[in-house]
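Here's a solo chain for you in structure tokens, the form predicted alone.
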Amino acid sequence: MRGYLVFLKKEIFEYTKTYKLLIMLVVFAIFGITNPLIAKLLPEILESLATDGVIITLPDPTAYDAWEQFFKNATQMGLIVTVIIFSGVLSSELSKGTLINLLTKGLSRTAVILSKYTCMVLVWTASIALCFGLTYGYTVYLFPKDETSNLLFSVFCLWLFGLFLLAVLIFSATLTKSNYGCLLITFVAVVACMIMDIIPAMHRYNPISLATDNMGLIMNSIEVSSLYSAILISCLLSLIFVSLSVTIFRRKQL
């Protein structure tokens, strides 16, 4: 327990020292603050730009408007800016030889699997309560009328999918060397979980129903208890993906 405590230490320095901590933080505040003002300005830009004789009739903005592009934002670059952050979380180390000399030294291989997924999970937490943060308060400022239904489990279960998705990438870390292997791994199985929401008895029970379905939660046209097999499978699943994790690296030779 000690020297998982010491090592996400060290972790979270490590984060802070090479600015990849203030990269999430800054790529998601701007998402936050551009998310609403999006959804305002739009319909004005798009006005501006209809040439003689075009006329563009839009509805006016709402709240909706600023959650649809919060989540957009979020499932889309979001999650892509967290993966290609993330993705060297043990080849960098390992190739330095800095890894090395602490398992030498007597840390145990369970506690650096395990803190390296906790500060991903924190950095990950972290950017998407600021970005959540930041566009609910503009949104509330710029639509002040507009009321959202199921908005925190919507999140949450955005949330959700970003710590089943971090611990595929840990997995992914755990069986190759390089940064484009673990991204090539990650990538098959968000297009693998892609492939099987084209069946429909299948999407109930997929997690990227949970970075799919936000929407309609919010807009009331999906049931919040149709999400909880897929909340219940992508938990074991992230549980499974970090145990195996553990298992490929204490068996790995470095």
Contents of the next structure:
Amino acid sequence: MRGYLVFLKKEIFEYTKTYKLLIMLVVFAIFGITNPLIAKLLPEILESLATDGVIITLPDPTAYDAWEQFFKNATQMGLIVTVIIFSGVLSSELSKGTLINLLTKGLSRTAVILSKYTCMVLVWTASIALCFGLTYGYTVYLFPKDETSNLLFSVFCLWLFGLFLLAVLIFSATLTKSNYGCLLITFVAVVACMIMDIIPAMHRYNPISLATDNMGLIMNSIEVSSLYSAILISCLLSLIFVSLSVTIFRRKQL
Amino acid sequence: MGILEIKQLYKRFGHHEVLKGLDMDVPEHSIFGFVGQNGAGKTTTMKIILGLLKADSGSVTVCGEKVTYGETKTNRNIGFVPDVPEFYGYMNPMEYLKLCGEITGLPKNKIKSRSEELLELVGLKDEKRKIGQFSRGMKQRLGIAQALLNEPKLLICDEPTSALDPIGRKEILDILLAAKGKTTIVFSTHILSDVERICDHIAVLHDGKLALCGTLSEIKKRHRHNGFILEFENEKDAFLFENAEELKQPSISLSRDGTTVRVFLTDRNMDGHFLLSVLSQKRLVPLKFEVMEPTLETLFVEVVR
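The form predicted together with the partner chain is what I want next, because the block you gave corresponds to the form predicted alone; please supply it.
Next comes the full complex, and the chain you just saw is listed first.
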């Protein structure tokens, strides 16, 4: 436990000193600010771009447009940036040899994996919370009359999908020696989830539904209970991937 | 019983068998020179001692406790200096030693005092720069400081001087000499002059096994050639000695370089007395009569050839 806490502190210190935390927060803060703004200004922008004789008629923007931007940005660029930032989570330490010293000092390999995963989860949580907070504030300010359903649950689903993706990432980091290998395996896992989603019966069990059904939840077109299975499976798979990472890393010859 | 004992250690990488039944016993409070060619298996042996690599068979005990692969319990008694120590470049030396101390489980006040003491020992006390800006020699010195932090009973140094300039090498050797007495040091290298300078015990690893092991004087005594160097006042005396009839035997080989004659006696029954008797008969008095001592380099070349 001591090793876990000490190494977690070191990980947080590292993300701060190497500006990775700052980059994540800035990227998600930009999304948070721009989501409602784009929703509000997009119709006016399009109208101003219209040439003579062309009439563009768009419905008045609502809070749903702002949240659509939020989920689009978070699940696309947001997750891509997250995965790229964390892709060297283990490989950089192994290739440089910085971990060897600490392992020879009694740091357990289990503590290494668990503290690295915890730190990634903390950074992801802080980033998504910041993005949500800013989007929420601006949306309430720009669209005060609009109300949304299941907003917190919908964001929770997205957050949980992030946790699942980070579990896949740490697992792939123990399998490969390079950042690219780690990125490739994570990419393959996401593509596999997308392919499985083609089968309608699989959708309710597929972790990717946590990142695709968000707008449906907000607009009440999808029932909350329909995502329970995906939540349970994502939690189980995350646990399995982290446990496998620990097992593989403990057996890895360094 | 030694502080480090290795018994019948085998390790294979694919088809290449690196260790072939290595036996090694490191006595307490010694500086143990672990010598071998590049690729001889020194680093592999050290990684097995540290539990970082799995041996195919055999056993390693540190302070009487068996080393288990993947577990790091025995490492509480070990300090390790890698050949190229790598640290977190965004930390300064004090921050790094604090991290190491916390992982080791040292009390907070002890971490601070011990870190200051060690940074002074390695000449980095006033260094406030980030480690990323350090030279290789500075990193190597910090490597020794972090390895000594938990006052280890066994300090393992994997070629700590191999990539340093002469001044950097001297600094590292001086630090290791200063640590002698407080800890047992296993010093792996292929720089034989470094070994001769600081080590009291030597082991030469060759073909997966120890080809030589013991104190330097023991090894030299064991492998001493029956050779002598005689230096004469002038070339005439040297020539007379070289051509003495008594020395024209198949078991005697001679070589002369000006006034110096080197004699090798391959017959174990012959020794210096025989040469002294020849000198006496010829009424020759050499300026110098010296038993030829093998150097570590000649011994090393001999065993690895």
